[in-house]
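One chain follows as structure tokens, the form predicted on its own.
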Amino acid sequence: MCFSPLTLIAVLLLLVTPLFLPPSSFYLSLGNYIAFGALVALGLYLLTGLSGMTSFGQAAFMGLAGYTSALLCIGLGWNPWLTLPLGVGAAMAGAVVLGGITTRLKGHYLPLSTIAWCIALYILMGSWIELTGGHTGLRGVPPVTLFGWSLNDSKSYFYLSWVFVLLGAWAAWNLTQSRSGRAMRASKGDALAAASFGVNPAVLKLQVFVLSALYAGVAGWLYVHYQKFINPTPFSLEASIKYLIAAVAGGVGSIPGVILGSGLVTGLEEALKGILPQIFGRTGNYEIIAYGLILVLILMFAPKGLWPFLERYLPRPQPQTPKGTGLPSRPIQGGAGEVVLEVENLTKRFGGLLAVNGLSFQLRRGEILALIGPNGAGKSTCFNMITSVYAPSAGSVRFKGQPIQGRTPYEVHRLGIARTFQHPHLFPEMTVLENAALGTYARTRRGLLASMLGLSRREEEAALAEAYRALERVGLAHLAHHKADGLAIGQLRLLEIARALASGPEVLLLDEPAAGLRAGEKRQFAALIRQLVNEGMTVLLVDHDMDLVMGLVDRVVVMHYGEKLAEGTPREVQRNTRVIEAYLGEAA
């Protein structure tokens, strides 16, 4: 892995700094407490910013971690280090508890039900006092010690919570730039289109929950023996919040944006403590007051943060082309013209709506089979049928055999079939190879700890450039590192195939994939269709260009009002009354 240059000139100022600093300098003190607000920072970027979740008990999950660490110093004598593992365990403990309950919650359900139990977990540091010690707190937490050197000063300590932060940012830009990053921002925009490529939202959102988590716990030890003293007072909603802020007023979407605001807010706060008291002329708690306007003018003038207004100005590498073989292609099995996806009196209901009625028909292995029909005629009903995203009011749907009905749509894609939307499901922030490497996820398999320790660089790449390869097959390989929100529509459809080409599938449902399409673009896209079916592949077609379908296809399936109309070959279909009736108005 290599960094900037930025970068490591960035961590040597960092690390030359504190030399010239006495070592109970106030600035390293403060240094310390950017850190602690640094590492938290560093979960929310992973759970905010990657994962679209919103939280605002972090410093509820410090204080869970602290608590533990500080009672088994003091009560059992323990040493430091060996806490460590149990106080961030008790704070992952309690990331699966709770976001086990909550993380399912949608929209502002979710950071309302963060404040409820942050809140109630410090009301339970405050209240059992048996234990806690209550608002008084606990003395006597022993500092941390390495190699018998005590690191009672804030220079020592200055290092060892930088190196914590540090390998924080390593473990997160790794797992930025792994499979795992790409479904978290996927599921962060689009649920649905994340299952269609083999992720698992609910599971994914319960990980990183509790990888926020682990931060925070790592946070709260390091703060608990700075301080050598604890109570609740630290890890209170109030603090929550402002750590939220820090991370939204930096650039919540970036690894250095978090980190520049912790440094920004807690340098803030020291200020601010001086100051309000003067314009006030009493003192109080106004720096929650002063962090909201300061979050405001930020997101006035820089509305995705400090970093990124500033990112803009500073160099950026040359993305460089993948290289290698792809992943090993799917094993298929079975003869050509064996049913391979069979759908039988398959019926929806909304309320009084009857969407799809008794539709049968089956897709044999190595043909393309159209499924036409006017507007609301229920085709992409049907395909959401087949693929999950519904499930049938009746009838059933069996893939080699095996009903799949009541599967998710994440199980049904492992099995072997890849789609595409009516309306494009693509990530515009993400870049064109980053779209269609998400179609890998399914043929990969390391998980979040293997990519946060850099174990995941092979499989990584050979992602990449089967992502590359399903690329040049659409013809956009030249837009790999363009971002896709400049993509027209037409080029929006070729980069959803692209995603789903790489994942390897045996069958591709593909819905309305030529609409704006140019003719050239018909044609190249006819003859990819062609080139996939003489390689095994197995295509059902949704599409309203009868000059497409009817060139390209095998046979047809004509759906009218929910129902099956007719099924031939192209030319029986072209000829058949009931047919001609249905799209005309008229006999012909």
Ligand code: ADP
Second form
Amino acid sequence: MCFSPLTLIAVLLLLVTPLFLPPSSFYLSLGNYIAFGALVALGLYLLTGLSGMTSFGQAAFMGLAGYTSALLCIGLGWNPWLTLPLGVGAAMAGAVVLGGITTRLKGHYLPLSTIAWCIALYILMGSWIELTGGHTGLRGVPPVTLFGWSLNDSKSYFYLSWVFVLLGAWAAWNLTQSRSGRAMRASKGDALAAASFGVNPAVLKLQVFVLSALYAGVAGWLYVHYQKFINPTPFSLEASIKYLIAAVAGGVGSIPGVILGSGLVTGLEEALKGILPQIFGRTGNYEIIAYGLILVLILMFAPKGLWPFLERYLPRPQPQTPKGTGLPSRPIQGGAGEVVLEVENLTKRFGGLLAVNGLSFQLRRGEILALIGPNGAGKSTCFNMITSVYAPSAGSVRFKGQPIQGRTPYEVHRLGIARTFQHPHLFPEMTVLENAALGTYARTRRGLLASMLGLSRREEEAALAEAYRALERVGLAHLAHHKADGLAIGQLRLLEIARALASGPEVLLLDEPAAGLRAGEKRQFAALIRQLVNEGMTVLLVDHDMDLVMGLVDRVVVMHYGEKLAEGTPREVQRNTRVIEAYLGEAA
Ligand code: ADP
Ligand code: MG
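Counterpart to the form predicted on its own, namely the form predicted in complex with adenosine-5'-diphosphate (ADP):
Time for the whole complex; same chain goes first.
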């Protein structure tokens, strides 16, 4: 891994500065609180920045870890290093339970529910007096010791806290550069697309939720063993809001951003504690008003936070062109001509409308089959039933003899079926290469934890090489490092094909892939499809360009008002009078 020189300078400054300060310096104490906040905010980077979920409850996870650790240390005399995994485990267990119930909630319901359980846990911590000492709190939380040396002063604790922050940032950075990080960014924007390349968005969301609780749990443990005292105040809803504001203000979409945000908000809190009572003429919790104002101002003038603002002036690393041979290819079993995909009596009703009505056809290995018909004939609906985006109202879909209707879209993809959408579902904020690499998700294995520990690098290199090869095949390699949002519609379609190819599918479903391509691009596209089929792929294609379709495919199924009108070779359907009447005549 290569760290940028700027990162190294920042880390060096962090390590050297305390040497010039007295051990109980106010600035070192501030530095500790910034570190606790930075850890919580790193969890929010994963949760909000990468995965698009919002939590107002992170302080509650700090509390779960903090109380677990404090109670075990005080009650049973255990060492804080022993209670660290137990405390963090308690926070993560809490996240499994709460997240299991709430991460499925859509829209504003997830953030609202986090508010509810943050308040509930806070009340519990305050009112279970026999256990927690209530709001008076508990004294006698032991300090952390290291090789017999007690980390009692702010300076030694500063190093401990920041080692955790740096480890946490390193793990979050590793995760960002992995298949899981890409999948998180994808399911944030478009769960339907993410599922189409093998991501199980519900499981991923829960995993990230639990991860964010891990970060908050470590922060909670550090917090209580620094204060050597515990009461519910640092774990309130107000504290949670402060962490969220810190992350958003600094830039929740980046790692330096959330750390910077913690520094800003913690520093500002200290400053305001002195200034605000002078303005208002009496003491009180006026900071929360200031936070609100700050957040509004930042969202108005720098909606992505401060870091993206500063980042523009920093040198950017040159993107590397991926090298290597890519991923091992999927062995293709079975002979040419056998039935791979079979739909039988497939029917879809939308209210009173029969979008697809009793459709049956077979797709044989190694062929190119076109599904054609006028707009609204039911072609895309048929694709959506094959890939389980829609459940059929009746009928069946079989892949290599096994019924697959009723499975989830990501399961269908993992069987070896890749698709494109009539309206491309891509991720404008990601580069062309990253978009293509999403296709490798189901071919790669490394989990979240392995990725965080930096163990997925070799697999990641192969995945990027595979994605780059797919881009070369569709003619987009020269744009690999561009953001996808600048592409023309034809290029977006090619990029979706590259993403599908990167998954190494047995069957490729293409919904109007050539719409928007120029004549030359269409010829290249046809050549690519022929080459893929020569390599053993099977293709089901929807398109309106009859010259392209009739010159490319082996067989055609014609649909009209949801039903099959005709089936045969291009020649046969072109001569079929019903087809000419219903579709081809009209198209001509
Ligand atoms: P095609 O792809 O052949 O142009 P579609 O499969 O998109 O046609 O649509 C077939 C019919 O089903 C159309 O009348 C369309 O309006 C309707 N339809 C498609 N998707 C939905 C949906 N999600 N809800 C309701 N109606 C739909
Ligand atoms: Mg369609």
